[in-house]
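Just one chain is shown here, as structure tokens, and it is the form predicted alone.
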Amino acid sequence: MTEAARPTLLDVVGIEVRYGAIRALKSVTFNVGEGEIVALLGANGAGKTTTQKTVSGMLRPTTGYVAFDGARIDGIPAHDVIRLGICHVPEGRHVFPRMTVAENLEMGAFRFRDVDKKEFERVLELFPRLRERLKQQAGTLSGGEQQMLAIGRALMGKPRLLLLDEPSMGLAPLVVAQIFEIIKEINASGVTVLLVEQNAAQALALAHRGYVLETGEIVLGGTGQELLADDRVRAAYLGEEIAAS
């Protein structure tokens, strides 16, 4: 299926978000097609996390709207957004440290009457390390293992749209490569992904499309390959010096 042929799953239209007098987002508009991986790039403070929090219902836009599968969702509580099939893995993982790995995973299925054993097994197939640590308290896991647990917990909610905020932050390069490979597998299984990531090179290599945010505004958009080839992206986010023409 070509990029243009993908039906739109998420529409973000003209949203403005304020923290008091500060305009964190300024008329941000973009879309995510069903089955896509879309990356949001930008420096710290650009508005990437604020955008995800607005999609997940943690923040309300002062203007504009968010629509999921054709219906507006910007006015509903975050727990109801989850029930629609939007699951958010925030920056910093936020696992329940005194609960076991198994208990953390089961918490991810809270919107269902019972834990789906097949989904539980699928998560453990994606993350074999978690299988070895099911009875271990989550707070004793390594950073990489906690990130795997946070993603696995979100998958237990059977998301149609998975929001990932800085999944590679603070992890060793080998673990980062594993996390990105797992994101690719998750997407191949049919889950749409909106990815916020500082590692621009790996994010764009993985993403179908991407957008660049600067001080709360989208300044650039295109396919992953187009953005990887763009001189402005290469200079600002890939650390390359571009010779003047």
Given for the second form:
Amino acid sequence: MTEAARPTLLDVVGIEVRYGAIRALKSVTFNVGEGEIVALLGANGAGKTTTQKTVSGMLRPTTGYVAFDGARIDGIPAHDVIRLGICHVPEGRHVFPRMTVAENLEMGAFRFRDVDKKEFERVLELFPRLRERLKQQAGTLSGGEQQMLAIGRALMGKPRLLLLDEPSMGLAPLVVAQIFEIIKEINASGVTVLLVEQNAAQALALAHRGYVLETGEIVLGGTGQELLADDRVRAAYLGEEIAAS
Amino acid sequence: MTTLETPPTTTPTPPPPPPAMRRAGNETSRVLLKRLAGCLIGGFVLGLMVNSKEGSPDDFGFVFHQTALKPRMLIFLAIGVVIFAGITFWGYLRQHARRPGVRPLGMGILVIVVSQVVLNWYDPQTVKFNGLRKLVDKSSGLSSTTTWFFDWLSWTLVALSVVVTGAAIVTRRRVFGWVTTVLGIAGAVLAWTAHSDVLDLGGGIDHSLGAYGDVIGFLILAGAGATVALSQAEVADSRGFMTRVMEYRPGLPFAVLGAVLAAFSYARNCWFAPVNRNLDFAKTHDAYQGTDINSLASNYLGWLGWVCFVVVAVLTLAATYLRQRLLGWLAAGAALVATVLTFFSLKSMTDVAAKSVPQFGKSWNNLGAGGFTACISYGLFAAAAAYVIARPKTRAAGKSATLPVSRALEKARNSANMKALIVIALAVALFYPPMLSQYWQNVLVTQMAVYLLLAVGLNVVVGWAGLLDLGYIAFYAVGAYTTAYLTGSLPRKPPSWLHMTPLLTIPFAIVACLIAGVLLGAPTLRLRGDYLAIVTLGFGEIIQIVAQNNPGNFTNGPRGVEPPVPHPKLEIGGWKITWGLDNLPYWYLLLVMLAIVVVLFYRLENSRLGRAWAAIREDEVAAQASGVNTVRAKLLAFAIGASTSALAGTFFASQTGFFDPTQFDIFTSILIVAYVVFGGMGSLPGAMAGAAVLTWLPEFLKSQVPTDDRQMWVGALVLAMMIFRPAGLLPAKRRKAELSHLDEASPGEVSAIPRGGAM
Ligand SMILES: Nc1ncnc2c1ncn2[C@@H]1O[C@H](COP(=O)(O)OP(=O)(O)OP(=O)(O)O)[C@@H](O)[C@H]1O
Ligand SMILES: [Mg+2]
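Switch from the form predicted alone, shown above, to the form predicted together with its partner chain and output its structure.
Once more the chain from above appears, this time first in line as the rest of the complex follows.
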């Protein structure tokens, strides 16, 4: 599985993003190849969410650009970016709490005229728990189920690139493993994934490649194995003493 | 046991309670004191509310003295104490309060109390229950039961019912339940006969509602007694009960209700009430003997009316009992024919009366309630038929698994409920207004009609898109001024090719409001809830002030429009309708407008845009992530709401003819928000019901309570509503869920959710 074999799908080149006077991203450059899982690691406030939001069109870079499938997409508003096949699962389990699970999933297919029944079935196969609760209000789901629903809803938009922002946040280890397993399955079916995670060990074990973001800049990049072996990563994100190793 | 030592007989002195507990004890007594004080003050205020005020606004002291220092105040303080006891011992009461029958008991008592305290009982003397009691005591010639009823019997019956039902619930003896039923029925009969007795002796035109309310209240009590007697359940399941009743024979309750009402209409109700006389159906027939009434009406009064009743009733009862779809259609058709016949007969009757005796007034005047109740009962029959027609195909459902059956049934029931409701509402909206007095027709058109439209429009903005717009009236003003301009009623005249009749201005008014909506919306819709509310509030004020200041001599400032906006006219080919000073035609014009708007909005609610609004309301980030163009959706909500108020503005301008900027003040804006919230945010029928009830109530209270107190009563109702039914009168499905606790899913869903799915 060499890198050269994959054509790039997403190219982020030198983007700077500001919130008013705050420069959240200074210059971020990375790429994601077709069919890859790429993990974006970094401490709290490093700018991971900001990067993803810029890719999905919720924010605009002040310099630099984002290209998807060879065409620039920075400046295109979020509801149009989704039409290109970039679906975003925002940080913090945003489901529609008073809609049923089924209605939530149908909202995911909002960009199409009709709900694709096959896609619906496929999502339910991926998340059997959701099938049991189709008529339940999404707000009454457990945290893990809500996260599954949020991912399922994004899948209903038939993404080519799926942006996942901390899908493991606040979940029990067993459920995290389950979700990561599902991400693998999703990827195996041909969806490219850009994954933001705090859970570095598991994320890197899953991802083909990874980048480390520090205060708005990429400081490291490489395959999952490389990063896992890197002392700095082990020190900062896996909590291991360098001296001990 | 024998091996155990006997416990020491002397109990050791208990250790003093820990300090925390002692403090808690103090706290409870303080809470209790506060609660008692609150309840007493509440009772006192209620005492001030329920009283006829004397004196002028300058001498509040006198009025206060008059009300506060009378012995009757003790009664209200006692009510306060009862409420206090109720709250304090709620824990104990609650186990009984959830038993079947308690709710109807409370409702029956409430209805009776309202009937006997607030409502009028005898119009010729404009007296309430208490006033009538004094009159009855003074007059002779009434039967003694009537006197007793007013003197002590009715209240005694109420008190007895409470005690007996309470005993039935606590001791679980069925006999007591049946006793309450008997008491309730006796009360209803007594109230009815007592009131008729008074009418027979006193005569005169009486449209008072007190006695009817009383009868209904006592019947509810009877129902409560029967419920207690018949149920052994620990907890009331009224919804389940209703479901069982409706599932036994869908529509049958409606059919029975219709039959009872129709029988009453033809046998007992007043059909024609010229100067000081109340003629029932048969007497009306006699009165019209020999006049040049047309043959339809004469036959109707003679025999056709009865035939209509019998045919429709038999058909509907058969249809609902046999559950035959064909019969259902037949019944619905017959009901329609009967309604039309009734309607034309009534028209012919009043035409003749108006022609022969001018003092009788115009067409449609002097009718009693009978014709109307007959039409309503046909509406009920049609609604019953709708249930039969909407019934799901049982055979198809029977084959599949259990869950889909219940779902299909539920769906069918919902759609049938909807249909029944629509049929009844339409029957009332079409046939009731002609029978109203001039005064009420005026209220209907100048108050209710306009606000119905406005509430429906604002519901899009507030209820569906979740944008709190406190300056909604501004768009209404823009619409009204656009119409005034285009009809040449403002100082600045339009070019002659643009000069037009009011109805033609509608598209222009809509466009003007759309532009205003987008102009206001584009820069402000990125704001969050409260800021948006403030900005729109400001916008409302700005529009009013601009209209006052008369820029460029456009609005004519505080002098208002002149010459008056002409009344609408419609000419299609040779067919011509003109509206004038008469109110009724405006009502039908409004109904047409409202029908169009409601049908459009109903489709909108279930469209892509409607779903986008729902998503934005729920979670804006998630909506954006699902590909909803949030800014555009909000803007559209604003624009659609604005254009509805343009319609209302045009209607208002051409109906009143004259208006000035003071009519577009901020209070009206807030009032409309109140209508929408009261009716149920995000629910179309709710918005309409809210506007209808809250415009009707103040007018109704005019004749029931001192005028200055009206708003206080309205406020009390709104308050009570927000406490006991926070989702509104006819809540939207989703909003209801929003307000009840999320984890307490609605009964239909509970069984479907496995409890405690650990995850
Ligand atoms: N709306 C905003 N306005 C101002 N500053 C913001 C805003 N959103 C984010 N920031 C700032 O931008 C920086 C990057 O934030 P971002 O949310 O991208 O971090 P993150 O890497 O996702 O962190 P975490 O792991 O905690 O989610 C932070 O310093 C944050 O305070
Ligand atoms: Mg983040």
